[in-house]
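One chain comes next, on its own, written as structure tokens: the form predicted on its own.
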Amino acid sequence: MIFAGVFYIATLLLVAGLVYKIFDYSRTPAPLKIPTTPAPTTQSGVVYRMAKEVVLFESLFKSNKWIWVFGWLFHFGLFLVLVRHLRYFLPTIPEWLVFIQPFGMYASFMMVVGLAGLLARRFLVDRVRYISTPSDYLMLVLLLGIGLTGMMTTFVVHTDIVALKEFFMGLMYFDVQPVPTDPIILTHLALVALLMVIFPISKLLHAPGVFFSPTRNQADNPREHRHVAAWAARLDQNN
């Protein structure tokens, strides 16, 4: 019960949290056209730009390479890792889904070594640590904490997934079941809660927040077009 109540409070912060935030960012104007050069010149331009900065990480692996590798092995990694655990959420397993099981298996061992590189950077480049938090620092512990007791719920210790997975279906459905005992997996499910609690506050949003940044989605235009803000746009209809 500790643990169902654990989730239903962290599901409820984070997609609160997450419609807040989201919600604010579409709200913040932008007076000024201020894309980074060189940018498109069409919106079907900005849609390609923002893929590639998406899936690619394209401005990272222009400055710096070897972090671009830290960050994708990270990245893409979790996407594999996240796509996986639909499992646990779904009554039937589709096909693809079992097809990427063993890939998202062993993406998990990307996470982890993407997440040491980029803690790496933390302590060993001066001017990052220069500008680094205590919440930077935290943040990479907490994930790499849910990436290693992940493993070795996978790897070293395993755990009861049909257990699990009556567990969460249980928790959809407003059902609640027993959750797995094990040590390991009620310390990556504590943690898992933790990240989802702290996600809409933490520096994490630059997830949803990229698809707002008007250096990538504001095409390179204002020869062709007069750029007015939404807010200027209703003062000027109000006056």
Ligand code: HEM
The other form holds:
Amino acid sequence: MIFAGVFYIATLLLVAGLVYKIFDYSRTPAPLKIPTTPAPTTQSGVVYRMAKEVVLFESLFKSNKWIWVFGWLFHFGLFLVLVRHLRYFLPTIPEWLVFIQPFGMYASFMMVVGLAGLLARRFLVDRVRYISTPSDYLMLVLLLGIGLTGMMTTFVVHTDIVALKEFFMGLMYFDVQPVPTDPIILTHLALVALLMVIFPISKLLHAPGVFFSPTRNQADNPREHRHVAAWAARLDQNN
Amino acid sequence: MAAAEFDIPEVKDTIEIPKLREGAMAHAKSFIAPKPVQDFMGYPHELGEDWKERALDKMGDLLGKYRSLKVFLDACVHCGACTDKCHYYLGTSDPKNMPVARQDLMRQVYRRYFTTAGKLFPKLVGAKELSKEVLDDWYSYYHQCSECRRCSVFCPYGIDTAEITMAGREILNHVGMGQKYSNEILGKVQKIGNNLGLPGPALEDTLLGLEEDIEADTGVPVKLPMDVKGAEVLLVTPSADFFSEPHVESLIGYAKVFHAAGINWTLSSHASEAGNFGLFNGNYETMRKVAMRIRDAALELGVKRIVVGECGHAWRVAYSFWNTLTGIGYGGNDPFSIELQKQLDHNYPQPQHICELTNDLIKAGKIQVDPSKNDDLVVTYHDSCNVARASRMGDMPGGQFIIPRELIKSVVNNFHNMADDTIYESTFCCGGGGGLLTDDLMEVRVKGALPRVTALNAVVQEHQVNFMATICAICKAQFTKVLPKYGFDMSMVGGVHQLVSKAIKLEVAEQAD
Ligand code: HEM
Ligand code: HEM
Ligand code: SF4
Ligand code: SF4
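Form predicted on its own already given; the form predicted together with protoporphyrin IX containing FE follows:
Next comes the full complex, and the chain you just saw is listed first.
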């Protein structure tokens, strides 16, 4: 039952934290046009630029191939794994999700290899070591922990998926069911809860943050459109 | 004033990423602004008892006003992609000159006072109290960033260290640690009208002298008019163009272009400066005040077009911010901006860069040029950071790279680019931008120029390049000072319109008149 409480609290913190952060980012004005040029001149161009950043990590590709390889393996693996996880939360499982299941399983290898590579860089490259804080290492260790415990469950000691699904469906309908008791899945779940709690107060804010980055999300059209923030417009009135 | 002795870095064949040398540049401190300078700007000139509260208050204020600052301080994942992108790191090997480390100087404080994680577990997330040592680090390393935005190109979230540096300097100003060089200039431009502090009459004399020189040289009475009401074009150019070599050669070039094309133009004594150091200090109000001189001059003289001379950061402010700050541009729907925008000629972009103007005239056949006049030169082009990464020319992305090159190639026969990863949006700063063009930062400037010098040296070796053209007053001043330290001739650098000036045919337009 502790786990039920933990997940309610973790979800609350995650959602409330993210909603607050996103609200905070959107209410903070960007008073000046500062896209890093060359930049698209239209809004649809901006969407395309942003899509390339989010899906392909385009800028990272330009700057450092090693970080790009590991980072992209990790994130794409993570994405597939998370999609596969939808099956624990959906009452009925759609066709495409069934199709994706095996990919999701092997994506966990991408994810873990990527994480291991990123962690290795933190130890091996003097510049990256210099900028790393303890939390930077721990974040990678945490994700590795989640990934490895998940893989143990998938590939070594299976858990009772049906019971687990009942537990989570129960949580969603406020009808608490017993949680499976094998230690590995419990570790998996505990680490996930921790990840959820720290998400909105850590550098994981890069995920929503990237969409709010003025150097990437502004169109390059300052000569054609007058762009003025509310606090700055007040200055015009005194003239 | 003589700065401390230091070793000039060795120029290698390629740009190398150095091993860290902690504290290598901790001693580099720009002179602090004295009382009169700070008084004029409305800032204190020494740390008061309450400096810490003032600093944190200001930081909170900026976090509420600038989304860039807030998102950038949160979003960095310490991936390290930017660590080898800054010319100051490459030239000095001081780790605090790595963009992310420069940001972290502020991020550690942000985390400590403004985030839950940093309040609860400061050690874990690298959060730190704001101490005098931290403040000194800010002063030192926020004046070893030329706000060139190279790091922003390579960061997966576009984190622009320049935004952090600007905020850092703004906070430093508010606690009484202003930089003498930038703040003195901001005083001069507001009191006298330009960064060099040339009063109107001196300027007039200079222009007359230049007119005589041009006529003696070419036999054509090319004019440099000032404060002409009803002129079509107002030219706003960095004040270095009036006095410094090689800048003045480009000024002569603009004058010849206007003359040859028969365009009625004028300079303004009130707005005799395109540069706007308000940008460097990250203070919106100051930047706006300085930019307002241009608007006032345009309204006063009733001009139809506003054209900007060769200056990098001025072009950023003009292209990206003038419309926002002063309504110079289009698309305004408030009385303030409409007042000016209805006066402007909508057939032209406003403001327009002198390279856009000249290039269009050459392409349209309205002025003639003879590139063989520059046959003694093998030319390369240095993209200035603010033009490359913070503005545009023409009507498509990347026009800021294409148009100056097109223009150069139409007036010279021998042109070679430097290596791809050192030009266009990956261009390396000259090392003197962003308020660092002062003798008290000479070591930073010389070392910061290393990547650019390395790339230049490569084309000198391979293609016998003997001229590096650029369209920034700061780049020109910096290179004439710094290139000799690396064994190059200072006359190797000059403006694009210096080349135009040599190649342009003046007589043709005379006949067409
Ligand atoms: C919009 C979605 C996201 C985008 C565009 C994105 C993008 C990136 C990029 C470009 C990097 C830098 C390269 C690297 O080190 O991998 C990065 C790092 C990182 N991301 Fe994401 N990310 C997203 C979502 C997430 C999520 C949901 C998580 C975690 C649950 C996450 C965890 C991390 C971590 C831990 C790092 C740091 C890796 C290191 O220590 O080097 N990201 N992300
Ligand atoms: C409440 C949320 C979560 C639940 C209930 C959950 C549950 C599970 C279960 C039951 C498995 C074993 C699957 C099997 O035996 O076939 C598993 C595997 C896995 N989990 Fe999770 N997990 C959650 C969140 C996460 C998160 C956030 C991550 C990544 C950061 C993650 C990463 C993995 C990985 C990599 C595997 C192994 C590969 C796979 O089977 O997909 N899990 N998880
Ligand atoms: S803006 Fe330029 S000078 Fe400043 S940290 Fe980034 S790369 Fe270095
Ligand atoms: S590239 Fe961007 S996210 Fe990565 S360390 Fe540098 S500033 Fe941080």
